[in-house]
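Just the one chain here, the form predicted alone, laid out as structure tokens.
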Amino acid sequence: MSLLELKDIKKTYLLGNSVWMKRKTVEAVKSVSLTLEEGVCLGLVGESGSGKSTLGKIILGLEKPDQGEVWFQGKNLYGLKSKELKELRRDLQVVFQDCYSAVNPRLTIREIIAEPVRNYEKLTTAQEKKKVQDLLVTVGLCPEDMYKYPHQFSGGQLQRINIARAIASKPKLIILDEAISALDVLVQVQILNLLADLKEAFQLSYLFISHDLQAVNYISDRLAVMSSGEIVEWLDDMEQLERLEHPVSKKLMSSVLPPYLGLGSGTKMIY
């Protein structure tokens, strides 16, 4: 059994909101199938407007399919009742592009990372004070960091708090939104390098979703490549990049620096 299966996924919007004006209908994700096994870090690449980030939301249930179905460790996450959904909720979980607005500056990093062990565990406060300081840890930060706030950090240590957010509920998978995008190139090296570590260590999944096809190379296990809503072009093995056919493929291979460029089997883009 897969740990995530999309079956005949559809999301339109209108847009506009004159009563004069005939609204617009954009297709955001036309009939997207796809399958994502424990321990794989699925790369979902394409261009701004190509619907990946639409897809994420279906799949975290910040966004109801118009058409199709969300299959989390084999339960339709869309037929759940309110108590279910949120048992499944434990085992999913999201970083997202914006680290800022991602927290709420007004609590401390201890009261943001302790939210979500506050939904599912009961820990006594000296116990609660012990898993945060351990999460920073894993992240890379301090156990004093508990007691500062988000202004007091750079976007990159912001972002390992996210994912220390994330990891704190011992998910299953994680859905990354864009989450290196916005960070300096070293810091993105770092990050990634991080994900990769809890990846093993945790047994996660990953859902990478990104317009950087050399951060998705460096990390995921298979690619997805998506344009205008639909999956154009899937690789079951990231070893074969240099076979992608598609035109968007094409194109995102040629946004990669020269020096990754014409890589032979089997090399993998580094940074």
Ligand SMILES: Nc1ncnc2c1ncn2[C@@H]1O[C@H](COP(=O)(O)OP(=O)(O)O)[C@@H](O)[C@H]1O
Second form
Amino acid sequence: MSLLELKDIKKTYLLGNSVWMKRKTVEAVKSVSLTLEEGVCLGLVGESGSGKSTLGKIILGLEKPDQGEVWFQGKNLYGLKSKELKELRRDLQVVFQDCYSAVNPRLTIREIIAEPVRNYEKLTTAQEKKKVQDLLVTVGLCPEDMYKYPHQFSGGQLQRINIARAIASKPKLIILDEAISALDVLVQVQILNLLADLKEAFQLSYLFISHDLQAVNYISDRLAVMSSGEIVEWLDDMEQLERLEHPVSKKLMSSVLPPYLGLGSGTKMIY
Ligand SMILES: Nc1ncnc2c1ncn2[C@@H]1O[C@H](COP(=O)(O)OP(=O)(O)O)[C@@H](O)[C@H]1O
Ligand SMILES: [Mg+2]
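Moving on from the form predicted alone, please list the structure of the form predicted in complex with this ligand.
Following is the full complex, with the preceding chain placed first.
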């Protein structure tokens, strides 16, 4: 049984709200099926507008597909009762690109990280404090940071906090939607290394969504290339990167800087 299985997912958006004219539609996701196994990072790469985020939102239940099924841990997410869904959603977390809008600016870091924990665990105040402190250390921050507010952190630090919140409920799968794209290059590498370490330490699976093939190559075990709402090419072994054939894959490859071509997912970048 796969951890995640998408079966023939379709999603069309209606554009505009004109009463007089026929409304235009955009087929964001046309017919996507994929599987993701436990402990694997699947890179989902594609140009802007190719439907990557829509697919991520459908998995997270933030958008409803017009057609198709999302199976997670052997259960159809769109056929569950709310109690069952709440239990299962604990194992499915997300980190988005915009680290600042992902957090409530009026809450302390302690409250931000503790929030998902409170949904699933009954902890004493002392236990919760210890848990938040441990999570901060796990993502490379200081225990005292829990008393601060989001505006006191850089983008990279705040993304570490979002990652701490994502791993707080001990999930099985984290969807990372352009999670490092807004950060500067050196910070991107640090966060990628953190994600790689956490994947090993907690046997996590990732759906790593990005327009940046270089970052995807760095962290992924498998690769899916998306274009115009469809998966146009698959790679089961990142060592085969140079064998990508589809024109979109080639275009994404051409934006990868030469020294990193052909790097395996376990290879550290050198700057
Ligand atoms: N809520 C929405 N309403 C209308 N169109 C949307 C909406 N969300 C996405 N789209 C359109 O669907 C297509 C795929 O978008 P998206 O999934 O965000 O792509 P990506 O994440 O690959 O950049 C784009 O053409 C986008 O404009
Ligand atoms: Mg997107």
